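To begin, one chain is listed below as structure tokens, in the form predicted on its own.
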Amino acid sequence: MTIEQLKSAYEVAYQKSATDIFFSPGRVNLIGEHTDYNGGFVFPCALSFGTYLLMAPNNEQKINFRSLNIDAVYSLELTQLTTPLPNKAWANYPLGVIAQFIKRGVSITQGYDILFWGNVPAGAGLSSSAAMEVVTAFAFNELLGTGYDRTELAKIGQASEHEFAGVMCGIMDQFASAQGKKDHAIYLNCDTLAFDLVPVKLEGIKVVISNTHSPHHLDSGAYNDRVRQCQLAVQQISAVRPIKNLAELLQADFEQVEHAITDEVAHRRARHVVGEVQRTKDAVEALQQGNIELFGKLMTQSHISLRDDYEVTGPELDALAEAAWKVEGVLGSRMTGGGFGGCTVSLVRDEAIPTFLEQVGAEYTEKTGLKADFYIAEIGDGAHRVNA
């Protein structure tokens, strides 16, 4: 939808004009998966599509939540803003953000009429939830004059996801949505939150996102299981070498202490994390040196580790990645996001894109009975006010 169409939709919904419009992007993670909550490195970039928030104050002591993507409407008194809604209501994502402002001592004394619309495919692993959290945080930060920086807004979004959605996610998704910059990826240390914006220069190569249309469900428990398994590995390793998180270990360090992990599943999870942190470091260095071929190989190695050691891919993601690997002109392909469905991300030479779309699409449908969608990714800016 265009901005004008969104403004018209707001007028239909609330019989008045929106006074403010904000946007936050979804993200794709190029490499560094399931390392963020283990204190490791990630390398995401913001996308050009995301979530819009239109709002205006009202004369009621309540906040009204509507979405053009979902039918359910919620109207909450200002005294009801710190309690999650039941039945996994979509409004828990922005509501949880508002609750974080209140927890930080911010007074909400004004009611608002809010309308969301997003063009991040839901359940695709491209962080539609983080985009909604961050756009809400950015909007209230602007309107209430609270002065939080973008890193704090990302923390607010992450806390909302933990407390109101029940997903113990790392910081990556919200951070990328808040801090993204056009044509750059974010090399983020998830332990310290130190980061560098790295130019993504891909001459004759495109980033192609492939959607399995097998939606991932991070709140299904499988994601939180991985968090607990990594925590168990840290606990057992700490009996022989005290550590705070798995990402502290270099590969050589891990080989010296991995015997302490007596749980076989936790051992495999830890092996992935330690290897993925190193792959991410190597991939960023390769990109900075212009060695895109090595970057692509590391992406493929990442998928294999996520498939075999972390077990978060599944038949649909594997089918897409394996089909991509067969196409000449594909430098690398891997699942992106939390897994259990969602999307892959591939580096594809320009001249190979038509073959990629046809061949990968046909093989995926043959293997799964599903139809994939493909997006040529454009790397965009992080959260911002829309001037309209």
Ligand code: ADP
Contents of the next structure:
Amino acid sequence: MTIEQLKSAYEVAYQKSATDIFFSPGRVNLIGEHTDYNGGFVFPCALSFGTYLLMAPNNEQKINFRSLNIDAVYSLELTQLTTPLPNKAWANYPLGVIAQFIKRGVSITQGYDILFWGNVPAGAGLSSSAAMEVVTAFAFNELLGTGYDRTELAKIGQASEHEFAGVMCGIMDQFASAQGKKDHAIYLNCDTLAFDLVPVKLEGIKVVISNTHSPHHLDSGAYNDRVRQCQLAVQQISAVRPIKNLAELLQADFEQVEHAITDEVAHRRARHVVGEVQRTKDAVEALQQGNIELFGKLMTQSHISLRDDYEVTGPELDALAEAAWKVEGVLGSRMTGGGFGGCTVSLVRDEAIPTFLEQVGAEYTEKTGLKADFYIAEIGDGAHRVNA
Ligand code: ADP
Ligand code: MG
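Next up, the form predicted together with the named molecule in place of the form predicted on its own?
Every chain and every other molecule in the complex is listed next, the one we just looked at coming first.
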């Protein structure tokens, strides 16, 4: 949909024009999976697709929420902005963000009519939820003049996801949506939130996202289980060497203390995290040195660890990754995002792309009975105002 079409859709929904339009992107994580809530490194980039928010003030003392993607409409009094809606209502994502402003002492004294539209496939691991949270945080920050920086907007989005969606996610998705930069990936230390924007200039290579369209998805239960298993590993390791986060341990440190993890599942989860943090550091170094082959190999190793130790891949993501690995000209391929369903990300040489689409698509359908979708990723900017 074009901006003009969105403006018309707003007029149809609210019988007036939008006064302000904002956008915030989805993201694809190149490497560093399930490391964010363990204080480790991640390496995501913002996509050129994401979520648009159009809004205008009203005279109703209410915030009205509509989405062109979902029919349900929500209308909330200004006195009702701090309580989550029941039944997994989609409006909890923006509502939870507004609640965070209120929690920080900001008063909302004016009603608004808000319309969202997103072109990130929802539930596909490209973080449509973070795009929606961050676009809301960015919009209210601008309109209320609260002056929060982008990192704070990311934290507001994350807190919304924790408190209103019940997913105990790390900071990666919201951070990427808030801080992304065109043609750059974000090398983020999730413990300190220090980050570098690393240019991603891949000569003759594309970042290809493949969507499983799997009915399985990472629910809050499976996600929160992983968070708890990592906490258990931290607790057990701390009996022999006090640590705050798994990511503090280098591979060699881990080998000295891993015997302390008596829970077999927690042990494997911890092994993934420690290995993945190292792979992420190595991958960023490889990219900076122009060694894209090594970057690709580390991506593939990341998938294997997520499959065997972290157990968040499942048959569909495995089928896509395994099919990709067989194609000549694929440098690496891995699941991206939380896992189970969702997408893989692959580095594919330009000349191999037609074969990739055909072969991976066919093998995936043969193995799973499902049809995959493919997108060539364009790395875009983080949250911004759209000139109306
Ligand atoms: P992901 O973040 O990987 O896309 P999630 O399950 O975390 O998947 O978030 C998807 C949910 O976010 C949707 O089910 C819906 O509730 C909400 N959402 C995202 N984008 C929109 C949108 N444009 N309109 C309405 N709800 C949306
Ligand atoms: Mg999400």
